[in-house]
Amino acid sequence: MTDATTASQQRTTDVTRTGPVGVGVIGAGVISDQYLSNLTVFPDVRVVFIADIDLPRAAAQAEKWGVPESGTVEELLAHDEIEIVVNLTIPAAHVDVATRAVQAGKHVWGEKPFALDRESGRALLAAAAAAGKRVCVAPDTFLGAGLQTGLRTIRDGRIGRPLNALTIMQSPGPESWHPSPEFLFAVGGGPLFDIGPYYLTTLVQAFGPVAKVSATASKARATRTIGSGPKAGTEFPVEVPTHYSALIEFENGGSAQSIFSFESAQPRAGFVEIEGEQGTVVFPDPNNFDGDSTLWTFGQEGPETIPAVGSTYSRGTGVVELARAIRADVPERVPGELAFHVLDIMVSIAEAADRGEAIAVTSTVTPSDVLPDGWDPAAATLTE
């Protein structure tokens, strides 16, 4: 039996099913709040099981949030009702936790990055191809109102062909305020691998698949210190660069320049400006869902505000397009290969900064479609 054969057949069976789609989190750390608070009020998901190697952070994380069972990883990918694991992990263990899920049978949802080098992450769409199921990573930002609004601008014609983008991420780090922020300085981890996958996925899906980068990195300090929870004053080791300078080609001929930096004291994020033949956009923070652009077309007085028109909701919407995907047999619009090409970029930056020569990026990706106009991660679609 072929992996297409094996594929199709696990998608029949899936779409068997109807209601709300089973949901289980994978790790019960900071940014389980953001996911619970939503997916625990969104109707088209039901999230039934909380696991965590410390199992009881997942236990307190059910009692807050209303969620029936938590337990082991073990426990949660036996766990029939479960469709969906949404994996929370350090990215470390992306990998290989979303790998067992889709092994037993269930499609994924993770947090970024994809994986940390190209090879894991063939062997994870290998993985997901050969049992028919889906795994998806986020950034999903670009599903919320902000920036559909701004990637409806470019596609309806508003700034011509994109020609050029800018965009920069700076900060001094998120030591300062994250309680455990070793592992956003260990591999898989800095400016580039934690932040940008919000601003390359927003590029991607503005001018298409990227051709070939250059970079340069720099690493300001070896270690740096925790500034705030428990373990505040404590110091951990710098593994990473902390600065990316990166020329982007795309395959159309367009280019981008991007910062990446935990090395500025002056905090400058946000920024992600797209010129076109006939005018310049401004998107909003692409690591947000919401937010207006500005418009500035040749000949025109001054620039122009475009309202942010869509859901508003955060981290959790990416989950809720995947299951009403699932329930009705069409594409999600944040696919693994999306996020394999976000990686493959990332991976070419490094390298490219490494080897101070330009990289080809061999992956390629479409795309993906706006969402319809009207469309709502809170509204009750998937009926029993």
Ligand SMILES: NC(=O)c1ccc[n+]([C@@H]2O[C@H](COP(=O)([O-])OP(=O)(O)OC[C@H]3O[C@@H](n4cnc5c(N)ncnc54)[C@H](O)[C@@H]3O)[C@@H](O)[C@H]2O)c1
Contents of the next structure:
Amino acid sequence: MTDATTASQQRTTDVTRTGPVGVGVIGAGVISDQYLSNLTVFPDVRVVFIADIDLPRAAAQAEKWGVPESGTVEELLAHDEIEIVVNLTIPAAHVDVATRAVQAGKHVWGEKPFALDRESGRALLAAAAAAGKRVCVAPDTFLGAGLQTGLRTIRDGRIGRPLNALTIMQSPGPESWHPSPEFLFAVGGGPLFDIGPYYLTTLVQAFGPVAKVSATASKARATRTIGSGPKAGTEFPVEVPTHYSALIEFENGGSAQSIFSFESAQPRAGFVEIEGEQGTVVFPDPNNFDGDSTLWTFGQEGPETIPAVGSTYSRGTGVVELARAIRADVPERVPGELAFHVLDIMVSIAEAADRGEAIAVTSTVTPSDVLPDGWDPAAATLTE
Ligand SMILES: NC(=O)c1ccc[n+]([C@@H]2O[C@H](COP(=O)([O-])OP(=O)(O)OC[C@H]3O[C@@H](n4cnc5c(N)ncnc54)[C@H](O)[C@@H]3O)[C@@H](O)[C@H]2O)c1
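Next block: the form predicted together with the named molecule, after the form predicted alone:
Following is the full complex, with the preceding chain placed first.
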């Protein structure tokens, strides 16, 4: 049995519940505002609890977003109304928190990366399967209007068979704006693990699963300095490479060259270009939910703009898609197997750079179906 089938084959769903799905958020840090701004208005989910190891932080977010209760992780996991735990902790805590959640009988939506290594990632998939729960992990940006439109362009045959791709994400790094950026330069961070999931998930949706990777990596500075918030001016260690250049080969043929870098004074993010037998499509930034695509076709003058069609709501979109899938007892579009495959690709890129040799990626996954026309996370579809 492959990693891709383990969890889904053993999954069971609690079909006795109806109506909006209860949500508990663990991790009340920087990204929780974006999630809560959407999850507190989407009618198909109901946020009932926020937990954090920093209790005042959890309480402040609960008050800010009108969430009825806050407290410890243990209290959240014991809350009967909660069916989905939204895990917004730092990468080093992802597997532990998610494992405790599935063992407490909750489904999980988590922030990326899925895990820090393959072993703990596999163990989490197995724990979810054993509990009959779903463990889904960001990004859900490909459910947004921008990437859905780009992916439809490919699936409608507008560029023919995809042949190769070029993706570029380069920036000076996030320590200038994030008030606690240490985790972004520790194991599970760096440009590959922090931003790579957006680009690699998009490539897997466009080309299918990855078979093999080669890479080089570098680290320009041993320390960085926090640029904002109460710890501004504090130096901290850089534990992982801050530049990767990867060559990615897909199971079905085709390849991509990808740069992931926190080493560049010139920001150049969001570049995803896919060349096909009949044309080229340029996607919008895969870290966003919106943006038009651009299509170039052989024999036609000038590019064609393909306007984005679909939902432009941001983070939290995947939680609603999961909530509806739970109620309908159908597979979700952002399964744990997808995030595990992306983790496997990232670990393989890091190993390839480290060892100076190509690494076979052994996990696999099937790209998700595009969303139906008119799919709207803000619609009320789950009635009591
Ligand atoms: N900041 C962003 O712009 C952004 C964007 C997309 C995704 N993410 C992802 O979201 C996650 C969180 O990022 P952030 O920027 O909000 O980090 P953050 O450091 O601001 O917040 C993390 C929160 O989790 C809490 N926490 C840590 N370990 C915990 C545990 N074991 N139990 C309970 N709470 C715990 C911390 O106290 C903190 O409040 C990361 O995985 C990151 O990759 C962040």
